[in-house]
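Next comes just one chain, in structure tokens: the form predicted alone.
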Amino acid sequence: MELYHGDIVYSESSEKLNVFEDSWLAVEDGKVEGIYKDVPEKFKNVPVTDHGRGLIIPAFSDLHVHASQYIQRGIGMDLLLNDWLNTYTFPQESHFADPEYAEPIYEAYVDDMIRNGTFHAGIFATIHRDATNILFRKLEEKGLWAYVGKVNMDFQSPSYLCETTEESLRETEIFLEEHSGSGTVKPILTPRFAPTCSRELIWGLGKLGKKYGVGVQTHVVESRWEAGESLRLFPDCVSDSQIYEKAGLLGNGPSIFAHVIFPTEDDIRVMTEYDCVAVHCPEATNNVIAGIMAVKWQQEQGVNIALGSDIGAGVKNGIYRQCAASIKLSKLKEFYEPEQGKTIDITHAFYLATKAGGQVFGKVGAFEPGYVFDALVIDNIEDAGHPMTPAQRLERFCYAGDDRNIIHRYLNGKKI
């Protein structure tokens, strides 16, 4: 047992935000006994941290990120996002082919996740095995929890980054044979999206899911033309989301949607059939100009949201940026379109980057008892002379802070 002392916040759902000021955090073989106002007898002689006035809140997840691209991020943001992909993305991703090339991007990343404090993420590779299982095993060494895909694309797609469908198939069930019954780090089927996937590499990819029992990651509705292209190209298909339903890639294990701005009823109600999580990148939809998710009206349709960087497209590794951005787009969405848009708050925000994004992963990403604790302490946010309550520092590091106002971080209840 170990205590832990300071202003302790976190999210019991996008509408509450539960506020300890001044209290202490038991924690109990890595897991969160219990918040206290004062110490308990039975606490006495247990060991004790004390943060003083530093706000101690759940380490963050991204739901939504490509680390191969993190050697581009911030490049090519005058592009729209197929000229982006074709001018920077696919060329510098076919380059992963080299395990030298791909290593030091991957450590890199991976040591940027943490300094961040992004403990748990759903990770697209590239097409290449080698380097994939590279990221796959830097993350196993550090500790964290991702979902890592072995991407697929055998149409539609540059010569120099396309497999074809027998080899997608083949090396993707070597990944899956390779990492079963792996620990925080798992795998995932990562089909690109559908107009870089035939119908066999597709139904395929989805008798492997069955077969291994694994989820699946993909790109859904992202754009007007990803969408109408998945439906030229999947006739007997009404929704996007459809098209992985009818391949039976969906149930078997989380089915995580990246950006989602343009459902239709039909996709509205194969992700709240199958329990998938829509990937809300606020900051990255913006620098490609994909469009707003309609974050607060998916929701009252009973679709799960959460947070994602979309490195390269997004910029910075912090998800309590995306928190400040999510926000701010919320507000454009409202604004220009009310029939759909809501404003959001930092209560929200907060939500979708801690639980809401946690929750795919088992109990991480907040402080109930039995929750990981997998935590940031937050400090040097306030002015000299002028002090803030815990909800108004949060709010400050999600618009104003970098990774110097994380000054501990805990993971699996060890301090790193």
The other form holds:
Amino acid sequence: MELYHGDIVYSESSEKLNVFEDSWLAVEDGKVEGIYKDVPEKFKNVPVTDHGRGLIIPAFSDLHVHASQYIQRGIGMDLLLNDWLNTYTFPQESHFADPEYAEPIYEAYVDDMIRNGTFHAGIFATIHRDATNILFRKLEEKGLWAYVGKVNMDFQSPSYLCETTEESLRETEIFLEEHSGSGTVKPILTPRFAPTCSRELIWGLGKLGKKYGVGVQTHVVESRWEAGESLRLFPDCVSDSQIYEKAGLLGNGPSIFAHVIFPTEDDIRVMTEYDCVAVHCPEATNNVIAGIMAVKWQQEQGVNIALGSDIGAGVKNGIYRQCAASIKLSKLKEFYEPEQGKTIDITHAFYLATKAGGQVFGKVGAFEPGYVFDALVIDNIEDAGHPMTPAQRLERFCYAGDDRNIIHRYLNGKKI
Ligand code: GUN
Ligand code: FE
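Form predicted together with ligand GUN structure, per the form predicted alone context:
Below is the whole assembly, all chains and molecules, this chain first.
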């Protein structure tokens, strides 16, 4: 048992931020035991760590990120999705055929995610199994929580970044077998998106999903171009989401749909029926995608929503940045498309970044009893002589903070 003192803040729901100023958080076997205003008598001999007025918050979850694109962040941001993929992303990802190219990039990415307090993530690698395993092992070595995907692409892809259908399915099955029974880092099926996957491939992945009991992550209705192209290629499907439903890819594990900016009624049906998570990546949306997710509206339809950095369409780790970006974008949405747009507040955004995203991994992302103590201590937010409330410091951190404000990190109850 350990006790941590500070200003403790976590989300109970999208409407409720729980704030425990000047309080004590008790941790037993790496899990939250309770939060107390004063140290209870029974804990009088328990070791304490005093973080003063430091803000103790849950570590963040990034539900959509391409670790393989860490090296290209901030490049080609004047292009839209299809041109950006073809001009920058596909050529760059092709270099991951060489593990020596991959290793230092994955090392830098993992270091940077830890520095920025992202301890749980849904990660795309590339089509290359060897390089993907380098990433997988690094995440395991650090004790992080992740779903990692070897990407599948066998269609409408450049020759230097394209597998045969057989090869793609075979390599994926080996990847699943290599990691069966793994701990907090798990494999996940990762068809890149419908425009670069044949029907045979997606249906083959559906069979693997059922056989191995693994989920899926992909990009869904992320741009008008992608939504149209998916329906052109799969004319028997009425929505992008239905492709994955019909292929048997949903319900075998988590179903993580990145972007979901232009959902039809049928996309909403599929997502609510299979408990999918739609991942809002506001910075990436601004950079290469164009279109704004109707966060509040989708939530009202019953869709689970979380946040993602989508590096390299997004440019930085740090899901706290996406909290601020999601609020800004929701205001634009309300201004331009008031029928679907409603502004969200920091309470809502912080919930998406912590408890909502964390649900995919288990009990992480909040400080209710039994949750894993994955936490950050945030400080140096205030200006001298101008004290702020804990909620105000949280908001300022999301808007104006960076990794220098994260002064301590706890992963699985241990300081790192
Ligand atoms: N759609 C297909 N591939 C990608 C990618 O690498 N990034 C983003 N943002 N969208 C995609
Ligand atoms: Fe993406």
